[in-house]
Amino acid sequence: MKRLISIGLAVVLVTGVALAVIFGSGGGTDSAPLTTVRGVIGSEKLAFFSDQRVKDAFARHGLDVQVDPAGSRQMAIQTDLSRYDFAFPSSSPAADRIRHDHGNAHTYAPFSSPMAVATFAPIVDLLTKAGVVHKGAGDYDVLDIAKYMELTANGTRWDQLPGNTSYPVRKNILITTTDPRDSNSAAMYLSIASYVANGFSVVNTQQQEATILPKVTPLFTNQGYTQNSSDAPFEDYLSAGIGRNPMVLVYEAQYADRLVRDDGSIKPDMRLLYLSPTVYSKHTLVALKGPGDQVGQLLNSDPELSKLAATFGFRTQDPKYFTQVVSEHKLPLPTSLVDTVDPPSFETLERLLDAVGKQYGA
């Protein structure tokens, strides 16, 4: 008898603990269930939210974030957002049309990125030569837009550089874009080039659309075929090298992402040009249902997902995110940039982006 009580006692205990463990983590039928929250978001931005870190963060605070990514400018005009708590596009402009087709939806601007151009240093080292490209205000490089169109305009060839021993290749001078007709970056591409050609200025007028068409137009219809994602020409300038794209437009946050990875697929001869002018893509979160605006709230103030998108390259609201991981991992990149620019209003962009458009049928 004494031996059968110690028996049952032995599994009331173990059963105890068994259940102190289970209940203790979370896993017992006490636990809130996450509550599912939808969103389409910027191609770019993927990552960062496919991270288990950024998951696990959101599910602390009851949510459980699933997204599906889409071009910005098709977000805007052509996804159905019914579907969706939130749209997170990669551009103000795009956000703003979204936001007033859904009758002045917040929105939130957690972070953002200037666009810059992925090449190697052989280039680097031609286009200081030629006058396009100079030191910024530190220790990095600038690609003077303008001087750049110059050649643009001109037909330069690379062969046709002075001096070029290192990359004399009979193709013209262009930098690989996405399609302007889907992609958002390549809509930010738009917007500078439209704002030097335009003497400076940010275009706001048809008669100035008019005028700085025929000068834009050659970037992208010059180029040949595009693709439509930002991720996929960064994915061939890091595997293909200098022979297929010597310069990808890129978003800084897609450079800074790898150099935060070190995981080799940065070379040492690979190199990070920044624009002069550039434009900061502005990720900008519009919270289409409730479940969105908690969503856009915590990207905008929870410390651990600002910090966790600063490794992923993004520049958040407080700097100081990602200056530290400019510092941690000694990236040569500029914790400020001055040169900046303006994107022109909605309308005008889908108006400039269809008129090049166009011209890829013409």
Second form
Amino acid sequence: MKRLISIGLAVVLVTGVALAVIFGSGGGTDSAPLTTVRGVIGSEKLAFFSDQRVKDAFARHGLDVQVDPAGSRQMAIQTDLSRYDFAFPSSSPAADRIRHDHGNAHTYAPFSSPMAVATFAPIVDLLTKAGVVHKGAGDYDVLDIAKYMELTANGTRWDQLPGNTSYPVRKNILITTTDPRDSNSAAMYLSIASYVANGFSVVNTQQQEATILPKVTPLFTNQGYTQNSSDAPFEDYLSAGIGRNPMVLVYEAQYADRLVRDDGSIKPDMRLLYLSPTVYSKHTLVALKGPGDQVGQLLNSDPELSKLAATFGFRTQDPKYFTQVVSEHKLPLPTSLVDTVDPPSFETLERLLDAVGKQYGA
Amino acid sequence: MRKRFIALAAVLAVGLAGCSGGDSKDQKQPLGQAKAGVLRVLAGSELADMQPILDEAAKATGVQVKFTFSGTLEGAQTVLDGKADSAYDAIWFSSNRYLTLLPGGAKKLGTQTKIMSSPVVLGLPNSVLQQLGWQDGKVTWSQIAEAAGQHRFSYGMTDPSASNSGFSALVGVAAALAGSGSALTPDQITAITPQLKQFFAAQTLSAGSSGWLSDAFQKRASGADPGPKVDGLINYESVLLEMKGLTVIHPSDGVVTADYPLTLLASANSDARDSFRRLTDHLRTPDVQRRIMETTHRRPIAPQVPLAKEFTDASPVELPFPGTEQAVDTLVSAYFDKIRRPSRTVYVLDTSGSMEGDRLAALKAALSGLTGVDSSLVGRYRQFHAREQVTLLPFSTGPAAPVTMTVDPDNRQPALDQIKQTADGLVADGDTAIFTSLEKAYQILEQQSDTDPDRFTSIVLMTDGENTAGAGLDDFKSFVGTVPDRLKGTPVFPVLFGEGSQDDMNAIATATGGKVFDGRSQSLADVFKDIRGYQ
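Condition change, the form predicted on its own to the form predicted in complex with the partner chain:
Time for the whole complex; same chain goes first.
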């Protein structure tokens, strides 16, 4: 069941304006002491929260937001959340779990980002020839997950692709992900792969889980060791190039952020591949204690913070902010994507992740 | 509109400095208590070269790093045991991979921020590369293993249980030889054991640290050390670039890269987290990254910094690292028990009268600790391995009768039991004939290597006093010049203990290409385990 989604159709503009009035008026002044708010966030939002403009925007509302990065699943299961005012994992399933464990706390979903693959021009060419990559509705490239899974099911190596002279490496064709046991982006990838393996439908019975696990588990275990947070493989991608990891699972926002910064980190041969189907990682803030709630409300409603979030590559609840950034910086990114699917329920996803995790023997 | 707030932000930033709250601060620790502005870091010894960068960072950020150096395995054990929790704020090793694979390891770690990287690669002089036909640098590990099996070149490498460079090399070569293209699994290791044996047949120099390895290599090259010259080294690219005369080879089937994640411990308090953030932000700025690249020859993690020309392969292929503890343990155990050239060691043990009491007890415990009774990570990997030949040579007024044991791969326990029993039976009495006993050790080695030459050979000397009987230091020095060629590279590892003479111990190490270990500042058991990395 495929759905067509235009980004950010659930606009809560009215609420946003109302909250802006309420909180905007209480903005800080030079002398007012700031209230420190502590949050634990998915690492891919660290750059956003560390940015001086974002700090300034929060300070205008009397807040000093201090954040620690952590894997989203780690956050939901392992992290001691008692010292934080809010948790801001990168997906709705992780947020659901945290909310459930904290007396149904308020949640806010101010921005989202589709999963994508950061790669290089020669890889796009090779996979296009192999029929795994095709053009999307606009001028962007799409990785067909079903065809990709067929290719990887046989353990095909790069040097086994016919006519491959540009990347004849004796390594399996595999997307580099994070550790499925404690990172959200890997869980999002598992959501996509399980959907495809389940005959293009969201897994929702234990029987389906058992059937698809042998097909999706090797996508992770064949990689061997994986890192636990999504900024690590992306950093490797940016700094170490095609030899280290030719294809890295990323949030679109990570790539878009670097494009906007235009600081030379995106080299001319770097490419972003969209996935078909893909899922949106819905960054969802769970307000755990008093001032955490205010952070959620501001992110949802403050126009300046929304604009800044778009600058960091996130697709905002009101799509106009993201669209503006795309046109302003002439980013080669589509403003809307087709073929997106929902992740399975938190319980199903947890069981799948646990089953994959068991293969690591620890 | 944005600019209006910059001034405000500056004011706020000043106001905020020093207002972060402090957690508990009453731990009594060797490095001192947790303190704002100080980051206590348990680190790999090779990071000592970052000191100038960290000194500048302290000026720029107000965060001072206090290092305590440790081996990778020892460090992992400290973290797993929870002993790092209050003693340190962060750890910084060349990689967290192995620690993360160990049960409970990942939970101990907080934010991990990579600072730089360096692949583990092969360095050979151009002349050797030409002989091997590898001038273009396009070589695979399989080709390297084949040439190694034919003894067409020799190399030095660190012990995989003692140093990350050796560990990474072992993992990399194994992954490449398995050739499956995906991560190594335990059941593949038996199949590649013959090729791995070939590869390690050419290793003629081993060490417990990559720094000592390079020193020993250079001393042998210059003739300062008596051992035979070694052609090349397997080490970090950064170390090889620092040395002269070696060309770096990045095997085309891939490498394993050290990525140096500066890692906050999960237990760190908010001051430490704040310091960590300020320090890592600073270390990752393009200017600092450039400085790191220029002074340490490690690759920058900041993508804005272009690579220097000395990095001949801008993007070496990375081999998958095993994803399970079981795969790594199977590989490392196979390395020690089946793959590497087995070692042969004579332990020259002082049992003079002054060893009576605690000292003799410490010696017995240290030897027993190597027979499998120590179940720690380090103990497990440093015990006597299958095929290993161990000779205990107690001495006092003169050398006593040596006892030699060889660990049978199919039945290890008898030899291990015998080592333990022999150690337990040592009795202290008499004078101290250090040099006569050392000479005896060489005679034993000469005999043993006559029929079975292909072993890593070394001598461990443990004495608690000055030489009071038999030959003197000068006699020994001239004796060393007369040993057969095959024993010329045999290092003596003297252990400083009790009233042992530091000068004599240094002289012995220098004359034989060995290294002095200090048994006064740490336990004899730990020292004996450390020495294992060099055998």
